[in-house]
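A single chain comes next, written as structure tokens; it is the form predicted alone.
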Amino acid sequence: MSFFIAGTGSALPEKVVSNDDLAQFLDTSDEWIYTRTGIRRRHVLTHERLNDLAIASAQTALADAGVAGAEVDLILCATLRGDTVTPSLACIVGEAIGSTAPAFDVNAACVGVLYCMEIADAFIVAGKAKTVLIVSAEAMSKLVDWTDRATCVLFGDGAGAMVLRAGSGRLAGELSTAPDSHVIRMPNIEGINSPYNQTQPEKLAIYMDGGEVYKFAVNAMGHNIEQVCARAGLTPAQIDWYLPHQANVRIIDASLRKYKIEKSKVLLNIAECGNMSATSVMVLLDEYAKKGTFHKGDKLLFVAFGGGLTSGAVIIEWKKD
């Protein structure tokens, strides 16, 4: 007994920024960005708060599942940084939906949702929860250097949620870490005005070594696909739908080519949303669930990589009609 996905939801900021918009203040172009990443546009926070998106996505997922906030036994939120350090984003969502369940945030970068799914599995198997709400919300536009065309063109903002209920939908999970504090790095604010702080502040923006990220991502995604399929007693060809982290089309293509996976099975929304870190797979799931793409019995494989360096994959069987 583990879980099945009972409901999904997502929320995106109103503001849409195209590659042509970025070319107004960066030395770049739509052609340069799209051919290297597969991204055309992204949603960016303006007047909204990240809390607003997280709460909206959670409420939509609960309504989709037919679950009241008071029925939730555990709230997990995958995020790099919420609007506040404390309370956690998970606690803010809990307050909004009328829940008194345990709630905490998980920072595993772009793999955060998969980590949350495996934590939820452990709680459910241990009999400590029957209904789990997972929310992911990322404000990537507030973490990048908008003068650095190598990074700022990649990211977008958004939130997504799923309701998990005790059942037999999860087939296998695989999480791993190759610890590295340099390839992808985002420093935190230090000291503010402490008279005792003697450390030199770092630039408060995401840094990525693109070449190293590419090599890690392709190898990690391929390895995790292979491992999680083996755990489930399946071959990659038996998966109906692949939901990869939406980081870069070139990375996705390279990591899936090894297994000769049909492109028609690989779901994408990177052109419209960019890289939303942990939120990417969540918004992708909700978009295609709402389209009616998934049918009962379909096997979905989530796979992602991110800072840390983290990676992972989870296979679930779709239970909803």
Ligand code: ACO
Second form
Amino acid sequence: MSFFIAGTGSALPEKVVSNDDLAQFLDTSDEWIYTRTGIRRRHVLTHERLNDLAIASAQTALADAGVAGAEVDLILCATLRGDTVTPSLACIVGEAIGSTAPAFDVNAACVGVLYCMEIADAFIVAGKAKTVLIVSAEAMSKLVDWTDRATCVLFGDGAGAMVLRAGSGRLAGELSTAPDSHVIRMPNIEGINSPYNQTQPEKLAIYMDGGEVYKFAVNAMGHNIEQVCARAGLTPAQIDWYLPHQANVRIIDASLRKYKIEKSKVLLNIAECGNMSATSVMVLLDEYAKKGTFHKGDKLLFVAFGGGLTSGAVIIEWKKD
Ligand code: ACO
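Take the protein just shown as the form predicted alone and give its structure as the form predicted in complex with acetyl coenzyme *A.
Whole complex next, starting from this chain.
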């Protein structure tokens, strides 16, 4: 007994920013960004709060699953940083849906949703929960330096959610880290006002070594696909749908090349949404679920990598018609 996915939801900011829009104030071009990453556009927060997007996506997922907020036994939220450090984004969602269930945020960077799925599995297997709400929301536009063309062009904002119910949908999961504090790094602004602070405050913005991230990502995604398929007793060819973290089309292609996976099985929305960190796979899942892409019995493989360095993969069987 583990879980199956009973419902999904997502919410994106209204404002869409194209590569050409970025070229108005950055030394970049649609040609550079698209050929290097596969990104054309991204959604960016303007008047909306991240909380509102997270709540909207959770409400849609609950309605899709036919589950009331009060029925939820656990709320997990994958985010790098919510609108407030406390209350957590998970508690804010809990308040909005009328739940008093335990609720907490999980920061595993872009792999956060997969970490949440594995935590949900542990709670359900231990008999501590029957219904789990996972939400992911990321305000990447507030975490990048908009003068750094090497990072700000890559990211977008959004939120997504899934409702998990006790059942037999999860086939296998695999999480790992390769701890490294240099390759991807986002400092907190700390001790800014403390009379005792003797450390140099750092600016809150993502720094990364793009080439090193690229190498790590290709190896980690390939390794995690092999491990999770072995755990599930499947070959990569037996997977119906791949839902990879949407960081870069070239990373996705390079990770999957050796398994000769048909391109039509690899789901993408990076062109329209950019990299939404943990939220990418969630929005991808909801988009293709709502299009009717998945059928009962289909095997879906989620795979992701991110800051930490974290990585992981989860295989689930789709249970809805
Ligand atoms: N527009 C134009 N030129 C640019 C831009 C830009 N937006 N950004 C960088 N360049 C320049 C560089 O300055 C460099 O110029 P130089 O040769 O004069 O020094 C040149 O383009 C080539 O840069 P490279 O780094 O070699 O370009 P590359 O082909 O490796 O692509 C990229 C860079 C897209 C960052 C790639 O390495 C990548 O995708 N890495 C993985 C990044 C990633 O996945 N991040 C997400 C993980 S973190 C997370 O998800 C939270």
